[in-house]
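One chain comes next, on its own, written as structure tokens: the form predicted on its own.
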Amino acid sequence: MSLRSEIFEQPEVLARLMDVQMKDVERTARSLKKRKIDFIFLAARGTSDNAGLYAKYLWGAYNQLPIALAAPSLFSVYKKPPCLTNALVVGISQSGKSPDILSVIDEANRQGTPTLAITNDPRSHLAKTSEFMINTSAGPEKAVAATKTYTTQLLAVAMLSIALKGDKKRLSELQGLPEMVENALKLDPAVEQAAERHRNMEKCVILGRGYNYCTAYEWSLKLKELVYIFAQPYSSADFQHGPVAVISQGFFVLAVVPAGEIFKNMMGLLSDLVENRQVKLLAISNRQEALSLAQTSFPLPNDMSEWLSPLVSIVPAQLFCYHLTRSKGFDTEKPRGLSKITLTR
């Protein structure tokens, strides 16, 4: 296995997930609902991280919990946890070893509060410890940068959500998420090209918002993890505090811009970065307007909810990476410094 046979596997671990997960997860989300739960207490680090960010979103609009993501450090070293009572503590994974994650499930635990676990390894001790657990059935993922275990993860939580809410339509539209991911992959060639012509970028901000605020924080990543430049991830909202002035003319700019509530918003910031400020503009949109305001552009299906997109609009982010680190003449499969489990306490 490699990193790009892992990008190209994403179909058909999202469609194995919701055809072998998805009556566990409604049985979970039965007994949720029988229980008192104000809101969400959820930890997880790096990609799980982003994962996330992803929940906060969704569970915040579709469920209207609040999300709260933990500081595992107030568990693990300093040993001052918050009180948790009414919360359901939720721990993403992909290995399921993270000490400090372990942590706050122990210690929810302790406070007799429900526990959640979403991970790629039902025998790991987060699976075992926690009252409930969605098993992200991914398989075994080899290379070091995650993709199919963060796809996984956005899948479950999504899937999640439509169960507590017991929404046919959202279930629909999710059933045609593995064709619009083999879609999104038949990018490759124009990638491969669009990286190539980028080989040379240094530094970068990734643009992002609502529900693809995690999309920009898990490209940064990669990109980081892979290609080793500094590109920092930013809320487009958070971006105009401050942050937009330190943009010149020929700065990369990456943005995910998908059809939906952000989409004014967003245009109205990148149009002002391309005519006032001459960036380079990548785009990944399903609006025209996004794609041709962009120097290069990599088009998402038309007919794509905006709480869907995430889970397609980071296979092209994935691709890009993929490519562009071979185009500086790095090795995608073993990123410097890095393992494919990191233990932090």
Given for the second form:
Protein chains: 2
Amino acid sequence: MSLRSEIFEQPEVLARLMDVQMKDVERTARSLKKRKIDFIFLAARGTSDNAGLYAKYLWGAYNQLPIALAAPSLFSVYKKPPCLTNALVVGISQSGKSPDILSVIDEANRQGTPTLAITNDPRSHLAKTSEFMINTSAGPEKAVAATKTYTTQLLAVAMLSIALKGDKKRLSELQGLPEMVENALKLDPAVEQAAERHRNMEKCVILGRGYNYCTAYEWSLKLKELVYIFAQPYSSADFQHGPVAVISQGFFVLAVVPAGEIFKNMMGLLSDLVENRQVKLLAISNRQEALSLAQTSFPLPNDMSEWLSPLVSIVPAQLFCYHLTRSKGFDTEKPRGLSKITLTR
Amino acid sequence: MSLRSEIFEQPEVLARLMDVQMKDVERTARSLKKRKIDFIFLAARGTSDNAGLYAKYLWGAYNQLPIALAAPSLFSVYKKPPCLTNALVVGISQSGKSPDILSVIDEANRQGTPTLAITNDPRSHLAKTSEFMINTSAGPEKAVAATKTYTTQLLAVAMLSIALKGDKKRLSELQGLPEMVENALKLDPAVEQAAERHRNMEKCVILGRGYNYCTAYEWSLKLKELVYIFAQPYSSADFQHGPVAVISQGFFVLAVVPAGEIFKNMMGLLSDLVENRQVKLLAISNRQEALSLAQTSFPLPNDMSEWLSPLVSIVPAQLFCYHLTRSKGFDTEKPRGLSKITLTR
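Next block, the form predicted together with a further copy of the same chain, ref. the form predicted on its own:
Full assembly next; the chain just shown is listed first.
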């Protein structure tokens, strides 16, 4: 039962990551500030790519850094990498073994561009060939579906963001994270019941925007990996540019809609979907207005900042996927057709 | 019947775009080469965003330019835009009216960063506020589902790529494009029959990689907009990092697999899906090996370069969506719940 225990380990591993690595991340931030960095070039796959999405918003909005998500095939298949002058190249990989991510780091090294690895294996090739490294320190992850390595990747992204800015206020907010995750885990019995009610769900769309765009993607990936549900993630804005057409009465819509800048915007869309298109809405939120609109709702801590919310909002989503997997009679530890490390080129 | 006539107009509008705008694009390229550009920051939504994906690969592989696809909400919702020093900011929009794309251009102007609009309306706000502009010159597009404005956006991206490099060989290859598209349109009766055989398809995955990653996305968007099919696009590499788990016997897989660098890699995955997971494969390709593997196949011109293939491979996909829409008894001109211009912020 690695999946369940790894979900429940999260308060502990998140606290440990801050404890053990913050000084090191601050040193890395000081070194990076001496470099000329116009933009971040970020390479990742799967769950790690979803952590990259969080970086795109957090480093973008808070550190004013534009983020280019790499097309690894330009390096590994086409062998025509872009010119990385004035970039910081970041590779995110739980195992540190994915060949296409390594090919991006290798090219950055050839071009003399600074590189940063975010990985759970400090002895991996990725860690060893990168100039800087954040060890997500989550301990071995045995379940095929990544959970604690995802949230620790998000935390690593947040720690670097704060260190680059030297922001004491955000740093102290971050200290409250393990407790928020602990509270989210208390939703477990309610989530189990909700999962039972979703036993017949075969497809769904998952909406998130801004900071929680990554949550929509990660929730969707977990539903596909574990429960074989055809789940499509969208930003609420992209969704309105075409995909909204697929929605018909009774369609399952899952939404991540915490208080914050995107709230009003998301609520406009969700109200329309519920009132005019009669969808079945499941909402993860810390605002009563959103929780009341939904047929099924998972409440989040009230006082959580939007920038920090992706580290908490994914937790009920993970529990939901776990219980739905069991409720459908599938194996939480051995999803069909997947292995822990995928060696794509 | 705007949709059908606009699909069939494509050889003509593509030829006209090259005729009318190439000199102007070459002037733009000369001006851009005098600027210091470390990376491209590109903003677009919906179909235009898929043209942006083509730019990510073509400008990346051929012009060595890293491409950051903008998160427009950082500008329009969070109002915390990244610092755009040494970027070229590109906005792609058929109408030139999308508020969130305009907010990216406005911010670039505030920061003094050069801007380029790719739009079908040279009198739009987008065109007027951008320093440089490529007019896709496709004529009015009346169908809600974009077809000729998509292929002309791709062509605009290709023309700028060639102009920046001064590549006479590619320029002459480009001259052959209208004829290739003309030939692809001759597949119409075969595509109509194939669409009839896919009448019961309710969901599918669409695989593409590299240059044709955009084709997978655009095909998927058209299937959602017009036929309300739950279609999910993937790069063959991302697909193997989790989503492959959703595949079971009889699942519909559509694939864009032209000859080129990605061919071997894609064929490995497709063979596995057909042989070990018994999927129903529809392939668009110019290689016999791929066409033979598929239950349904749309052959492309033999001598087409991979970098140019997205401008041709989307054509049978458009025809397929058109015929499937009719075959299912839906309205090709008025998809439910969509309007031509989506004013997201």
